[in-house]
Every structure is written in structure tokens, then in C-alpha cells.
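So this first bit is one chain, no partners, the form predicted on its own, shown in C-alpha cells.
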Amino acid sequence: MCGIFGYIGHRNASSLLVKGLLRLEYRGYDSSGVVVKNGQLQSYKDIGKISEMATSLPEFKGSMGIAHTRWATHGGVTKENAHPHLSNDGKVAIVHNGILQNSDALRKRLKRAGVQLNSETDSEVFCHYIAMALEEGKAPLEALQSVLSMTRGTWGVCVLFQEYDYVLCARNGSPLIIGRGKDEMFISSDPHAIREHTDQLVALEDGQIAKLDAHNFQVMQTDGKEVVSHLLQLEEEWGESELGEYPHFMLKEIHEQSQSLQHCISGRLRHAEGTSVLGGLQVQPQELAQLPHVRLIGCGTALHAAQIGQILIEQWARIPAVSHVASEFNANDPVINPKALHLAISQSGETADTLSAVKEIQRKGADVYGVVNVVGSSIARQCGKGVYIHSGPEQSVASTKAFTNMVGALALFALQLGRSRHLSKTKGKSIIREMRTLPEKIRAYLEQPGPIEQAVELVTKAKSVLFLGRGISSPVASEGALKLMEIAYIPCLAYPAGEMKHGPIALIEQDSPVVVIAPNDGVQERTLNAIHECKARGAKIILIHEEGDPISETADVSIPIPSTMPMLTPLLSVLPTQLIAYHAALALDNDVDRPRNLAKSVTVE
């Protein structure tokens, strides 16, 4: 959650800070603010979107500053709770991402010391304690170290000083990236906000502090011991985040799925051997053949991809697989088999719940492999090996192309695992042939998506929407329901089709919309039973099915998709659900790319 951007150099800081925040807005948009050094620390902040704050931002002159866009945790959405926070003497400014677990005790100590607190946030304590340490004669680095020694929790924090021409940064559980340009330095929560300025990027690790001026930076442990940093290798496309001809990032990213899936599978398929190669896994076929089981861990959209991956692995590799809700994983004190293979799935690579699960698995002696999008992210570095999904930057909070590429990457893994065990070369070749056709099938469908508006008319009038699927389509139903809830704010329930009669059928009234994902996958006949049960109670069926399938006759709204092999249908059947959610949000006049209460990267537990 929350986004941090900083700049030190020779250009006007204010405009660069705003531009950086706009690139990070998906991290939070309850409020935002900047502080620029120009003899003194000049600060401005406000509630609402960054673009709104920017229109009233004074013309601060100065070439050094830090900025923040907030997703509220401690304290409501008010101007006082917005970042940056300044010490009462105006000499120290901070921006912070994370949660301080002992902030109540720290705030009470400040009050007893006579310090005036100006917000409800946990973050504010940083600037006051640092200012107090400076008054005691400590140098800025020593002051920050002393404050970090008394705090408990997570932080990505940047500190700007009135009397010093450098910025201090510290990380513990919340990402911070440093970028080095020519006589200028950048700081960001995510690498893509810096990539347009420089390809010299370094990620701070937990327990590290960085000191930056316009010409160089120094990274050290909290105790001051200097460490060697390694550059991130980030593709040039991560500097590109423009809308182009599209009205919203979500629609742009839906239409990018053909290209992004092509990037995901390109160079990884070996038709002659009927297999795939994911070099980042660093696992030999002999090791794959000995695995007792596979565990997949994720949250939200990543969890739905994990559930599809679970089915793919069991179908193609004939090995037990199970998917886990990352936020519940540690709470359940899981039994870890060090011989098993674990996959941590996260678009951002910064999801706090998933990262916590990774550390717990490693603590218990097992390896974890990341399935992530952002190069050099926390999960990627913590795992040290895994698969990049190569979907490129995703600006809309509601994930679309990252889901497709997560599923694509997991299909590649299932194929590689299957070929190391019992999957025949002939079957492997047929999977490869079909996977290679999918990017074009995605493009073809999006050119003629069917009667999406008819479906939108039904769901936008409804009190709630039921999504149904069976087998590998059940997680697709869950993903479709999540998208509609995220951006259209319509209550949705997703269920395996066979479970519908065990409770959710009670929700069905006359004209209740039911979205059914029913490809011709071998379990369709049983899904048809659920359709008839819904229709008998007055439901309107929005049916996603393969082209030419007679099942379309049961639908009130029939949305055909191209045909493919059963286990790959999620890569196509998810597309109409994304479009329904997008157009429903538009019809309800919602902010498609920045839905209320949400953030793209959930970096707090």
C-alpha cells in the first residue's frame, strides 16, 4: 500500500514528484502530498486523487524533495493524516509506507515530552523523534538509526532535512527502489516509476538504510556497516505507462493480453521434446520427478490463478497439488515438507501476506519459487529463483493481463513437470500447439466480444450476481466475481456449479443474473443441471461458452469464446468477465482504474 517517490538532482523536483506519484497512484489514492527543499521545507498535501492535489500545488522551487500517495491504515482520510509529515520546527519531513505496531506507545511518549501531534497516523512519530535526536546533537544518520531501534513493524521511510543536502531512506518489509541518473537520484516504491529516467536501479533489502545526494548513494545495514548492492535488470517497457488510444488503463490492459501472453510463453516452449523450459526454476527433471506434492500460495487474483494452476498440475503431472490463501497460511501453522515444491504467486512481488508465507516456508526448511511480474521485487529476491510472468506494467488496480500471464506461466510449469513424470511427448506437443494459438484467439475474441452490453444491463440492475463454474472454470467464476465487485461495487458470490444448490440458490429471485462459465470440457453436462435449476427459479443466465456449442440455447445472454483444449479454457473464458466488469463500472459511473478502498500492491498485513 501507499506510494513513495523522491528526487535529488538538478531539475525542478516538484513536477517530477507529481509525475512519479501518478505512476504510483494504484498503490493508494486517498490523499497525497509533496515536500520540496528550497532553503526551507515547503510542503503541500490534500485528500483526493493526485491530479486534484497537483492542480492546487504551489510552484515550489527546489531540486530536492519527497512525495507520497496514501492508502489509509492508521487514521481516516483527512488532510492532516496525509503525508508528508513535518516536525514541529519544520526541519524534518518524512514519508512512510508500512505499519508501526508500537505507535501508540511512541505517541504517548511524545505527548509526555510536550510534542504536539498533528495527525492520527502512526507515521508521524518518525519526524518528531528524528527532530528530537537532532536537537540532542546527533547527526541525521545517527538520529534515524536511534528511531529505528525503538520502532516495531514495517516501513519504507524517506527523510528530508532542512539543513542537509541529502535524503535518508530505510526499509523493513516495505519496498524502496533507488535509481541513479546523471547527477540525479530517484527513490520509488516500485521500479517502473523510475525506469523512464534511468536503468540503474537498486532495491533496498530489509534492515538497510540508504544515504543519497545528487551524485551518489551509500547503502548500509541499520548498524552502519556498508553493504554491496546489485543492479536490477528491468526491461525498457517498464518505463512505459501511457494510455494511448484507450480511455482507461483497464481496457488497455485487457486488450494487451494477447501480446503479454505471447511474451510469457515466448522462448519457453520446446515442441520437439513436447515440453517447456522455465530456466529460472533451476530444477532438474530428476528433481521434479521426485516431488511428493506442490503447494501454490496467493491472494485475490493470484489465488484464483493458483487454483487453476493446482488443477493443471494434477491433470498434466498427476501429482498432488493444493492452493492456499496466503493471508491464512501462517495462521494455520502449516506442516511443511522440505521435499515439496512451493510456488508463491504475486503480480507485484510485494504482497505482504504472501511474502510472510514465503519466509515461514523457508524457515521450516523448504524452497519457495516466485511466480511474479515485477523484476527485483521482494518475493523475487526472497525466493531467489522462480518464474517472471512478463506481463509488463499493470496500472489499473483491477488485475487483468497479470492474471492471464500467471495462468500461462503455471501452465508452462505444469507442462514441464508433467513431462518429467508421466505426460507423453505426443500429449506435450498437442499442448504446445494449442498454447501457441492462444494469443491470436485472445486477439480475435476481443475484436468481437459478443453481447457484453446485454450482460451489463442485467448485472447493473441486480442486488447481487451469482457466478458459477465447474472444474477448472470454478476459479474463473471466482475471478469474474472479484472483478465485478472490485470496480462495479456489486455484491457477487462465486461458487462451484455443483455447490449452488447447497445454499446460494436461496439468493435467486425473478430476473436474478447468473453468470455461468461452461466450456465444452467434459463436465459441461453437470453444469447444465445447475443452469436449469437456476432458470426454474426465474434467473437470467449469462452464459460464457465455446463457439458453436448448442448449450448457448439455454442462455438469456450468450457470449461465445474461441474453442481450445479444456485445461486452457480459463485463458479465454476470463475475457468476457473482465469486459462485463469494466463496462458495468462505466455504466455506474465508477472510477474504473482507481476503485474505492483498494490499492494495487497490498504491502501491509
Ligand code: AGP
Second form
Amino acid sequence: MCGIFGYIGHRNASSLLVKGLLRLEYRGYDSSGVVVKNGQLQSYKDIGKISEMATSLPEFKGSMGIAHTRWATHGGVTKENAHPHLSNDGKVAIVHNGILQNSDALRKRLKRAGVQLNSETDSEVFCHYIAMALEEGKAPLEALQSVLSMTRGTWGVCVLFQEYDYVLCARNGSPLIIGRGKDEMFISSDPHAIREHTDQLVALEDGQIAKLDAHNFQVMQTDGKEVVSHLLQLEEEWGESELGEYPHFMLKEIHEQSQSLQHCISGRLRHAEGTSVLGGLQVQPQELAQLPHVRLIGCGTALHAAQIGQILIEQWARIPAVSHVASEFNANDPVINPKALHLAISQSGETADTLSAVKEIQRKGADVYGVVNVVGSSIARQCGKGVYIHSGPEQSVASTKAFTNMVGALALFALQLGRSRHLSKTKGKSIIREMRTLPEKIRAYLEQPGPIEQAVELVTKAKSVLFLGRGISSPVASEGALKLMEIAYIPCLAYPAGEMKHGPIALIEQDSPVVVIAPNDGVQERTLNAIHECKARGAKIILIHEEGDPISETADVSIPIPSTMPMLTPLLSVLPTQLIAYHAALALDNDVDRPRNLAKSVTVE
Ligand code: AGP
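Other form of same protein, the form predicted in complex with the named molecule, not the form predicted on its own:
All chains and molecules follow, beginning with the one already shown.
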């Protein structure tokens, strides 16, 4: 949510800032702006896409600047509310990611002091208070410290001064990464926007401030006490951040799933022993013997992957497992058993709700393992242990290949856990054999995806769409519904197939589209009941089923997927739901990669 990029060095700042913002665009894209120091602070901002802002950006000279791409929280999407914000004397510019909870009080105090406010944002207060403190004779660092002492909330904030040749930044709850190049420094909300410039990265921790010039940076606590900061050891990730031949990142990422799953499982399967090895997720035999349960936590797509992981762990390892909506986790003062295993699942590794659940669990004495995509992200660092899912960069707001790799990594973990308990070597080997075939099956399906257009025609005409699945297909139904809602803006409801008759069936009218996920998995027969109940009321069934399965006869639109073992079907059955969402969004002329109101990393609670 909101992206920050900064540059201090010897090159033209303006063009580097725009490039950095474009890499961060998935964090928010309702407005953007840059400010560059060249004697004066020269600033430009606008609503709309970064590429549009960039075409009208004046040619600023100067080799030091900060920039921002916004996802609106306080104040509507207007030019005035876009960042950067400048003090009225033009001497201080700020960009901010986060939410200031006491901004109303701070704004009122400024008004009483006669300061003119130029936006409706919470963020703007930073520049005015810093300017006032400078006016009172405070040094820039002291001025920032004094503002931070009066604010409550979250911030990743960068400050540029007209009269000083350095940038100050501070973090509390919103990520900021510093990159050190040769006689140049970078600041970014995400490591991947800096990595093309340098691999010397340092992540600021909550409660820290940094002072950067072109040659050095200094990290300190908010009280000014210097801290030793450690370079992030980032493994090289696979994958391109560019669109290449694809029209949209979402389509590119859908098609990368065969390759990304391969990256997730390769080197982690041990066929001879019928098990898997996840370096960062090894449960010691003693811990295992006392393990009461496993809890999996995530939001959105990561939650759906967690729900699948829960079923896999129960099925293969026979350990009670439960998944939780991260945003609800802290609401009810959860009881934490320090002997239990906790997994936090996140693509970005920055989701505030998930991060806050991790902290709550740790505060109550238990460890949390991260199942994360972005290397060096806040959740990965906060957990301190866990596994990377190796999806490569995922840039479309609608998550696809990260889902596949979350499920892939959780399947590996469930297998490992199962094998250290009662799962037989023979069963383990058959799971491994099947997992190895999946990348090819994904590729083959995507080459011949079936009558997606027919499904799209039904859903784009509908008032709402019902998604049904049973057992391990129930979270897939939820994932399909989420995808269609977030990019096609069609109201969708996902329900466990058997639960449909307890309420949602009332929604069905003549021609209502119902997407049913019904692999041949042992519970299919009961899903068939739901299909007949829908059909009897005039619904049109879009059926995702295994190829050659006679259940296809019940479908109005039959979408066959390759067969696999029941517990691994989500890795294939999710694919048509992603394609339906993608093509529906296109048919409705929506911005597929930048759906309205959303952002890729949700860094506010
Ligand atoms: C998925 O398509 C969504 N954009 C969203 O639900 C996302 O999965 C959720 O915000 C969690 O993100 P994370 O995996 O980065 O934690």
C-alpha cells in the first residue's frame, strides 16, 4: 500500500525515481509524484497512472529526490492529496506510507498555529511540523524526532530538505529498504525495486531512523542512539519483472505457474525416502512428539492456500490443523500454545494484518514460520525462519502463481510432517511422483484451457456468480470467487457445496451461473447433489472436472483439467478460475493488473 522510492547520488534523480515508482506501482496507483532537489525543491504530482504522470513531468535537474505512488487512505484521489507534500515555505518535502491515527488532532493544532493545510491527508502534517521545528532552530534530525514523538500510527516516511544534502527516513510499521550503490544510495518500499541497482541492502526496523547522503548512511533508534545494521542476504530469485510478450502481468503470471511450481519443488523432493526437505521448516522429533496442532494464517489468496494447507496437513500428517483470517486473529485475544506450530503465509511478506498476527503469536511465547515469496520482506524477517515459495516477482494485483507455490510449499511441508509420523514411504513416493508431473500438467492445461469464453459469456451477463466446491475444492471455490470479484467487479459468493442448500440457493434464478469445482476425489458424489439442486432451479453449471469424467454430462460449460491425486487437485482446478477472471475482466474493459481500489501489498490494518 503506497510505494516510496528515493535516490541520492550523481545521476539524474528524476528518471530513476520514475523507474523506481513503476516497479512499485502494484503497491498503489491512484496518484503519484516526485520531488527533486536542485537548489530549490522542485515537485510534480498528478492523479492517474505513473506512466501518465511521467509524460507530463517537467525535466527536473538534480541528483537527489524522493517519490511516491499512492493508495488513498485519508482523503480522496486528488492532485492535492497526492504525495509529495511540501511545507508552505517550500523547504521540506515528505512522502509517507502508513496511517497516522492522531492526524485530526495534529491538523487542528497546525490550523490553530495559523499553518495553511493544502490537502486532506494525514501525511501532510509531517512536513509542516518539521518546517516549524527547523524554524525554531532545531536540526533536521531533531525536527523529525520531535514530530515522530507526537504521531501515533504507522509510517515509512522520507524527508527531503532544501537546505541540507541528505535525506532522512523513518520506519514504524511500513517497510523501507536502503540500497547502497557506488557513491549513490537508494530507498524503496520493496527490495525488488532496488535490486537492479545494487545487492547491498539494509532493511530499516520499526522505531528506526536513517540519515543518508550519496556515500554513507547511518541508522539510529528514534532517540538518536546509533544501531549496527546488517546487510540483507538476498538469494537471487528467478523470473523477469518485465511484461515481455504478454499484454498483462496477470496473464504472464498465470502462464508462469508451470515453471514457478517447478522452482518451488525442485531440490526439495527426496524420492528414495518418499519425503521432502524444507531447509527452513524442520520440526525436530522431540517437538513433533509434543505437537498439539498447526495453525496457518493469511489473508485473501494466502488464506485460501492456508485452508488447503490445513487439509493437507490433517490428511497426510494426521495432526489437527486450523487456518485463520489474519485480520481477525488478534481481535479475540487468541490462546496460543507455545508448543503448537504456527505458519504465516504471504506473497508480499508485508501484509500488515498477517504481520500483526505474527507479532501477537510471538508475544505470547510461540514461534512462527514464514511461508513467503518476497525475500527479505518484513514477515520473513519478523519470523526469522521458514521457507520461501520461489514464485519469482508477482506484479499483478490478482495473485495467481503465488497461490500455486503456497499450496506447493504447504504440500511439501505436509508430506515432510506426514513422513515423520505415520505416512508410509510408499504413499510418500506416490505423492512425490505425482508432484513431479504437475508442472507439465499445468503447462498442458494452459495450452488447451477449454471453453473459457463460454464461461466468460455467462458470468459477465450475470448479477452475481456462485462458486461451489467440497473438501479440498472448497478453498479453490473461494479463490475463484475472489479473483473474479477483484478484477471483474462481479459480485461472487463462494460456498462449500453442501452448505449451499442452507441459504445461498435462494439466489439462484433462471440462467444464474454456478461455477462448480468437482474433481474425482471421493466427495464428488455429494457435490453432484448440489449440481442437481442448482440445475433444478434453472442455473447454468460451469463445471471444472477431471478429463474423461462422466460428471461432465451435468455441465452447461464443461472445463476438463488433467487428472491428479485428489489432494493435489487445487493446483490444477484453480487454473480455469484464474482464466475466467482474467478474460471476464478484459471483456468488461477493466484494468486487469490495476483493479480499482486495490493494492498488491496491504500494509495497513
Ligand atoms: C489476491 O488476488 C489479492 N490481491 C489479495 O487477497 C492478497 O492475496 C492478500 O492481500 C494477501 O497478500 P499477501 O499474500 O501479500 O500477504
